[in-house]
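Shown next as C-alpha cells: one chain only, the form predicted alone.
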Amino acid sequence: MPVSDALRQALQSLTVPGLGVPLSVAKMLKGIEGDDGTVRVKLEWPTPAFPGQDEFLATIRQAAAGQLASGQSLEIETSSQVRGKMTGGAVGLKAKNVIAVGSGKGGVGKSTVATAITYALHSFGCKVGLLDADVYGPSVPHLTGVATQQPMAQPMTLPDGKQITRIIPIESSGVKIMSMGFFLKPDQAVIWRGPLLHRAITQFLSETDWGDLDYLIIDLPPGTGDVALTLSQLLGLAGAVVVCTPQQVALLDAVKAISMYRQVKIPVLGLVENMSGEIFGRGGTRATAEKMGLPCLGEIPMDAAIRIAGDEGRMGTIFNTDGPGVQAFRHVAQQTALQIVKEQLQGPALPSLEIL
C-alpha cells in the first residue's frame, strides 16, 4: 500500500522542538516506506543526547494518524548519529565536536561542570574525551579519581611507515582523560608564560591518542587568558559553555569571558548557572543570558551528593544515581548538544530534504 503525498508532507513539515526548523530541513527524516499495510518511518537523532525524544515521537504518531489510509499502521525506526565536522585543524584531532568550558573567574565550579557534562554525554551513549587545559589548577584528575595514575607513551607506526609516539590517555568510567595534573607533584606549581602554555596544549591535542570522539570537552583556565586564543588558532571549536554563579560579581566576569570568545570567533553555546539556590541566589545567569541573546543551558542546584562525589573522586559514578544535581547536569549536557546542532544548522541555508 503506497505512502500518500499528504502523509509525507505532514511529516516533513513537522517542526523539531528545540531546533525550530522542519524535519526536512533538520535532515532527521531518513526515509518513509509503505508496504503490507504498514508505513515505516526512519528517524535519525543528530545526537544520542537529543532532548525530548519520546515527546517528539508521540507528535510524529499524532501527525501521521490523520493521514494513514484505512488499515495502515505506523512504525518508527530510530537511530542516532552525532553530527560534526572533525574540526581537528592542523593538529589532526579526530573529534566531531570540541566544546570549551570556561568562566570569567575562578571558584564557580567550572571544572566540576566540565567533568559532569563529559560524563553526562557519555551516559547517553556518546564517545567523549576530557582535556584538562587548566594548567595552573588542574583538578580533573582528582574529580575523576585518577590523580595517582600517569599516562604512558606508546610507539606507533603510521600506514606510510613513519614511526611516531602517542600518549595513551587515562580512562575513567569510559571517558578518556588528559591533564597537566598527571605530570605534576601534588604541591608543584606551574609558572609558565604564553609560549609554554601554547606548546603544552598543542601537545595534549596532537600527541594524545584520543581515537575517534563524538565530543571532546576542554576545561579552560578561568578568566580571559592565552589558552582560549591557542584553541581558536588550532581548532574549529563547536562552541564554548560559560559557567558562573548567580552573584552580580561573577556575572560581570562572565560577560567579559563571553566578549573574549566572541573576539576570537568561538561560538558561545550558552551559560550555566552553578550553585543555584538560597545561598548565592537564583536566576541571575538566565537574566544575563537573555540580555546578551544567549541561551541559559541550565541551573545546577547546590547538591551535597555532587560535592561529595567530586571530593571523593567519583564524578564518573554520579550518573548511576538520579538526584536533583544529576538531573540538572543531564539537562545541561542535552542543551549543550542541542545548541551545537543549532549552530550547525545556522550555517549556509540548507535545502529541504525530500524523502523518496
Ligand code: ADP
Contents of the next structure:
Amino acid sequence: MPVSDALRQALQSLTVPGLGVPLSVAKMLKGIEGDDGTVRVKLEWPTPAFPGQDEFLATIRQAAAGQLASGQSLEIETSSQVRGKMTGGAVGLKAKNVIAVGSGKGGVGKSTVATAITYALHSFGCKVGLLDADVYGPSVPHLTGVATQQPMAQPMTLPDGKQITRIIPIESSGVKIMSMGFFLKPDQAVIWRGPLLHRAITQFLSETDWGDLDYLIIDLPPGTGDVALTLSQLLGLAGAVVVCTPQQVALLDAVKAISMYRQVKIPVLGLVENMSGEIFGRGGTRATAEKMGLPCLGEIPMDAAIRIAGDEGRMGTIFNTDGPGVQAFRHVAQQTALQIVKEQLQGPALPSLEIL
Ligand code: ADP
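So the form predicted alone is up there; where is the form predicted in complex with the named molecule?
Expanding to the full complex; the earlier chain stays at the top.
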C-alpha cells in the first residue's frame, strides 16, 4: 500500500514550531513516497540553525504513527537549504541574508554578540561572514584574535575581461572577517564625514571577496543612524538584532535604536538581553520587546568565560565548549535565523513607528 491521503494530510497540516504555520505553507516537505514496507518523508530545514529539530521530528513520527498501514514504517530524510533573497546585487554582494547587529549605546556587548552569532551560525554549518562596520570603535579583529593581520588586495579579471582589485578577508575559525580596524593603528582615531563613511562601507561590501555567503553579519556602530542608513540604501537587509542590557536606561536607548532602524526601513528581528543576571537584573528586555511587539531572541548571562575569550581573542574557540554563555549564544543565533525565515514567509511587519 502506498501513502494514504490521511497520512499526507496529517503531515501537511502539522504546525511548524516557531513558524506557527502548517508544514505545507512552510514549504519544508519535499516529498512523501511509500511502498508496502516504508513511507519516506523528505524534510528540508530552511536553515541548518533551525531550532527544535529533534522535537519536531518526534512530532512528525507521532503524527504519522496513527496513519501508517500495518507493517509500514516511517523514514524521515532531512536536509537543509538556507533560504534568502540575495538582495546585495547593486554592490555585487552574494549573501542570502544580511543581518545588522546594533545597540542604543556602547558597552552593552554588541560586538561580542555580533561575533558570537557569526560563530554560532558557522557551528551549525552555515557559510558566514562578519563585517565590522563599527568604524568608531572596531573591536572585531581583537575579539577574533586577528588584530595583527592585514587583508591582502588581489587583482582579478572578470569574465568580460575587466580588471578589478578584490580585498581578501581575514579568516578566523572558519568565518570571513573584514574591519576598518585592519587598516588603522591600534590607537588611531578617525573622523568620519558622511560621504567618506558611505564610501568606506560601500567598498567593504563590494570589494571584499566574500564569496557566496548564507549570512553576512554586520556589527553596526552604537546609537547613530548614519551607517544603518547607508546600508539600507545599498542592500535589502534581512533585519537588525538590537542588543541591550537589562537596566531601564539601557532599554530606553534600545527603544530609540529600534525607532531609528524603522525610520531607515530596516526590519527589526528582535532584541537580545546581554549581561543578564544579578548585577543588572534580568527580564527587562523581554518585557520591552513584548511591549513593542518584537521577539526577545534570548538572554545571555554575565559569564566570565565570555569576557576572557573576548579579551584573549578566542571568541571562535569557545564554540568548541559548552558553557552557559555559549548555549545562550547558540539559542540567539537559532532564534535570529528562525525569525528571518518567518519574515520571509509572512513578509516583514510594517514599521509602526514612522517619524519622518
Ligand atoms: P560593545 O560592542 O557594545 O561596545 P563589547 O562587545 O565590546 O561591547 O563588550 C564590552 C565588554 O563586555 C567586553 O570586555 C566583553 O568581553 C564584555 N562582555 C560582553 N558580553 C558579556 C557577557 N555576556 N558576559 C561577560 N562579559 C561580557
